[in-house]
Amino acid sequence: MAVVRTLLYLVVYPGLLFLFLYSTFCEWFDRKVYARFQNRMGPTHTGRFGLLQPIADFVKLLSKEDVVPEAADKRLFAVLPIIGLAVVSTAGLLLPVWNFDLANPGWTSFSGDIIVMLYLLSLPTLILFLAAWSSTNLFSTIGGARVLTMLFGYEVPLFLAVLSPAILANSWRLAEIAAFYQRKPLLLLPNLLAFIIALIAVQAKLERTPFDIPHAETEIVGGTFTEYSGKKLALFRLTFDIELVVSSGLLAAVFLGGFPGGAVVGFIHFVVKTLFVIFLLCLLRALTSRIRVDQVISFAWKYLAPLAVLQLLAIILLKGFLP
C-alpha cells in the first residue's frame, strides 16, 4: 500500500495530473481576469466559460509540426523543454497543499525544503538561457541574454524576502512555516513589505509584464522561443503555467499562513490563496507596461534589494523581542 500511495502522490494528487489540471485552470483564470481588466471577455467558447481553452491550446500545439533549426544543437534544443517541465513539477511536489501533520508530514516535506524550492525555481531561468543559446537564432540569443541579465536583478530580493518569514518562524521547512503563521496570524503583518517585494520578484521570474523583456514580440519576435514550435513549445508553455502555480503556492504558504482543516478544506484554502496571489500578479500585469532590461536591474538593486535587507533586519530585531 505504501508503494501505491507514493505513486498516487507522484502521479495523481498533488502530483503531475493535479499540477497539469490546476496549472491550466490558473492560466484560464489569469487570462480571464486580465481580459476583464481590459474590458474584454477572454476565453469563452472552449468548454463552459472557456475553461478548456488552455488545454485546447496545449493539445493543438502538440499536433503542430515540430521544427528544429538546422544550425541548432539538436540534442540540447530537444531535451531542455523536458528538463524545465521536470524541474518545476518536482518543485510542485514540495508544496504543502493541505493540512500539515507535523508529526507525520509526508516524505516530500523536510527541513530546508524552502531552500530546495527556491533553488528549483531558479533553474528554469538557466534552462531558458540554454534553450535560446542552443537555437543559434539571433533573436533567441538576445532574449536569452535578457533572461540571464534579469536573473541577477530579481533573484537576491526574492530570496531575502521569502526567507524573512522563515527566520521569524525559526524554521526552514515550508510546512512548519505555514503552520507557525496559521497559529499566529498577526505575525503576518510584519512580513507585508517582504510579500510585496516577493510578488514583484515573482512577476519578473515569470517574465510577465512589465518584465516580459526576454520575449518582447514587438522587439525581438518571440525572444527565447522564436525557434520553438510544436511539442517543445507546448512543454515550455506548460512549464510556465506550473511555475506560476508553484510560485503562487510558495508565496501563499509563506506569507498567507497555512491551509487549515482536513484534505478537502485544506485544498480549498490552497486554491483560494493561490488564486489570490495570481490575481495580484494579474493586477500588476494590467497596471504596468514593459520596461527596459537596464531599468529592471536598476530598480532591483536601488529599491528591491535595500528594502529586502531592511525587512530582514527588522524581522531579526522583532524576533529578539518575541518570547
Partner chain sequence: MKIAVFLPELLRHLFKKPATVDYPFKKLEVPKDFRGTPYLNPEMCIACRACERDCPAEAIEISSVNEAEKRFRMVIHNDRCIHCAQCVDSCPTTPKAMQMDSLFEIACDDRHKLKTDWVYVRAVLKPKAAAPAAAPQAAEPKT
Second form
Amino acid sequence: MAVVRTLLYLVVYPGLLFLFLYSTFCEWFDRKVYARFQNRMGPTHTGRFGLLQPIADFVKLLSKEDVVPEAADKRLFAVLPIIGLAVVSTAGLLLPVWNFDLANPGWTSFSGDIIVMLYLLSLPTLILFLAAWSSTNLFSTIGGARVLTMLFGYEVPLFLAVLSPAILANSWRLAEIAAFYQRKPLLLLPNLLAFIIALIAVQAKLERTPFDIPHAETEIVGGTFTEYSGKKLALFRLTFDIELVVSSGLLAAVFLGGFPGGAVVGFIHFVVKTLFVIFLLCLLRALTSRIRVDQVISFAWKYLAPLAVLQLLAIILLKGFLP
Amino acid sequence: MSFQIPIGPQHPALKEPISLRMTVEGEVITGVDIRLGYNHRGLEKLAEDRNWTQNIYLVERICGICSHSHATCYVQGVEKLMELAPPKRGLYIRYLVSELERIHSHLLWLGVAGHEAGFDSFFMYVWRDREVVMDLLELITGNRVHYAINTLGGVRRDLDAGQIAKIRDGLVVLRKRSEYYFHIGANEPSFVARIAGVGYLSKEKAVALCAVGPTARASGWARDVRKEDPYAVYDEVDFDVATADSCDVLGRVVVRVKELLESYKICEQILDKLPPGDIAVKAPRKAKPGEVVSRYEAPRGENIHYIKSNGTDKPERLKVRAPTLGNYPATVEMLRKGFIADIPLIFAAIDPCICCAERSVTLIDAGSGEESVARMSDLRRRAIVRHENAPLKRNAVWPL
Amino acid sequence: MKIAVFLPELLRHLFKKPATVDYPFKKLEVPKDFRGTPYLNPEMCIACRACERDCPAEAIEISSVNEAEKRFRMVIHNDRCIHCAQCVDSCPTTPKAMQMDSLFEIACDDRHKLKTDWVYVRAVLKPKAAAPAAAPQAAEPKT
Ligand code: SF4
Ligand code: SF4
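Here we have the form predicted alone; I need the corresponding form predicted together with the partner chain.
Next comes the full complex, this chain leading.
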C-alpha cells in the first residue's frame, strides 16, 4: 500500500502529471496576461479561451524531428533535458502544499528543505549551461557563457533574500516558516524588500525579460537551445514551466504566508498565490526591455546584493527586539 | 579566446538575408565583415525590358516599406526626361503619401528597435498605432503596402473631403501617440540604458563614410535632400531637419521620433494648402534620349535613381542607389568595439532594407570601409584564385 | 528619470478589449476604392490590347479565337497579377471594360485555379451609340 501511495504521489499528485497540467495552465495564464498587457488576444482558439494551447505546443514539439548535432556529446545531449525535468519536479515535491503536517516531518518536508529547494532550483541553470556546452554550437556556447555569468549575479541576492524570512521565523523548514507567518501575518511586511529582490532574482533565474539574455533571439538566435529540437526542446520548455510554478510556489510559501487550511483550502491558497506571483513576474516582463549581461552583473552586485544584505541586517535587528 | 560568429544570412534579428561576420573576443567585437548579394533579383536588368509605365510598378517593388520612395524617385526622373510638369494638386497628393509613408516607416522602425532591444510591449503598442497610418494609406491609395498612386505626370487618385477629414483625425491620434512614445523612450530606464552610447559614429566619420538619412542626422550632420535640394512641394512647406548630437542609437531613435513630428506638420500643411485642379497630365509613351539623376529623401536616407533613355518607350539603363547601401560603411565603423548584444541594435539602427540595397555585388573592405563593385568575371577570377590557394579543408571544425 | 513609465499604459489595457481583429472569424471592411482583383466586362471590351501592353506583370493575355467573327479570348492570370490596377487606367473605354473588385481573399492552393478567362466578341463602340445597344451579343464568362 505504501508503495502504491508513493508511486501515486510521484506520478499523479503532486508529482509529474499534476505539475505538468498546472504548469501548462500557468504558462497559459502568463501568456494571456502578457498578451492583455500588450493589447493582444493571446492564446484563443485551442480549447476554451485557448487553455489547451501550451499542451498543443508541447505535443507539437514532441512530434517534431529531433536532431542531434554531429559534434555533440550524444549521451549528455540527450539526457540533460530529462535530468532538468527530474530536478525541478523533485523541487516541486518539497513545496509545503502537499505536506503541511507540522508535527510530522516526512521525506518531503524536513528541517533544511528550504536550502535543498534553493539548490534544486539552481541545478537547472547548470544543466542549461552543460546543454549549451555539449551542443558545441557557437551561439549555444555564448548562451551558455551568459547563463553562468548571470548565475553569479542573481544567485546570491536570491539566497539572501529568501533566507531573511527564514531567519525571522527561526526555522529552515518551509512548512514551519509558512506556519510562523500565518500566526503573525504582520511580520510579512518587514520582508517586503526581500520579496521584491527575490522576484527580480527569480525572473533572472527563469530567463525572462529583462533577463532573457542567454536566449536573446535577436542576438544569438536560440542561445542555449539553438541545437535543441523536438522532444528534447519540449522537455526543456516543460522544465521552465515547472520551474516557474515551483519558484512562484516557493516565493508564495516564504513571503506570502504559505498555504494554510489543509489539503483543499491550502490548495486554493496555492493556486491564488502562485498566480499572483506569476502575475507580478509577467508585469515585470511586459514592463522592461532586455539588458546586457554586464548590466545584469553590475545591477545585481550594486543594488540587489547590498539591499539583500541590508534586509538581512534589518531582520536580525528586528529579531532582537521581538519577544 | 577570439572567434568568429556569423550573423546571417539567416538570423532572427535580420528579416532579410545579409551576412555579418563578427570576430569577437568574449562579448566584445573586434572585427566586422559585411557580405552582400544574397538577395539579388536582377531588377535593374528587368527594368530595361519594361516600358516607362510598367517600370513604375516594378521599382515600387524594390522595397515593401519604402515602395513609394522608389516609385516617386523614378517618376520624378522620368517626368524630367519627358519634360512633364505634373499639376500642383497631383504633386501635393504625391508628397502627402510620401510623408505618410515616412510616418509608417519610422513607426515600424521604432517598433523593431523596441523588439531588438527585447522591449516587446513597446513593439506591440507602436505597431498597433502604426495601423492608423496604414489604414490611411489604404484609404487614399487602395492598398496597404504597394500604394501605386504615382503615374507619369501626376497621381492616379484624388482626395475627397471625407478622406481629408479622416486623414486629419488620424494625424491627431498619431501625433498624440508619438509624443507619448517620445516620453516613454526617454524615460524607461532599462531601454535608455540599453541604447545610450551604443554604436558611436562621430560626425567626422559620418561625413567621411557618406552616411545618409537619420544615421547621418543623428551624428549631428543636418543632411536632408528635402532641405538641401528641395524638390516639388518641399520649398512650399515649413519644416525642420531633425538632428541629434549624441551620435549613438539613442540619437537615431530621437531623430526618427522628431522626424515623425515634423512629418505630421508637413502633412497638415499639405492638406491645408491642397490646391484645386487636375491631378495628372497625360504622359507620352516615349521619352526623349537623355539621362537624368533623381534624388529623393526616403525614410532611410537619400535615394538616387539614374535613368537613361534612348528615345524608345523603355529605359536603356536604370540604376538605383538605395539609402541602405550608403550606410553600410558607417555600420562597420559603428559595430567595431561594440558588444555582441549590441549587434542587432546597431544594425537595426540604420534601418537596413537589404532588398533595396542588393543591386550589385558590392564588396566592402572591413578594414578601410572602402567599397568596390566587382563584376562577375572578376568574381569568378577571384574565386578560382582562392580555390587554388586554399585547398579544401576536409575536417573543418568550428574555430573554437 | 522615472521607473516603470509604461506601467499605467499596461494596466489600463489589462481589461480592455484587445486591438487585434480575430481575423478569419471577423473581418475588417476594406475602403471603397480598394484595389482587389481585376475582371473584364466583356460587353465593353474593344480588344485594343492597351491593358495587355501596360500590365507590369504580364498577367493579361489576349488572343484572337476567330478572326472572321472577331472573337477574342482574354485570360487574366491572377497568380501573376500584382493588383496595381494599371489595366483599369489604361483601358480607353467608358465605362471601363476592365474593372477592379474589392476581393482580397483570393488565395488558393493551386495557381492554375486562379486563372479567369472570357471568350467574347469584340465590342464596336460607335462614338454616339448608347453602349449596351451597340454591343453585340456577349459570351458568358467561363472560368
Ligand atoms: S491589376 Fe496590374 S498586374 Fe493585375 S492585370 Fe491589371 S495591370 Fe496586370
Ligand atoms: S479591357 Fe480595355 S484596355 Fe483591355 S483590350 Fe479591352 S478595351 Fe482594351
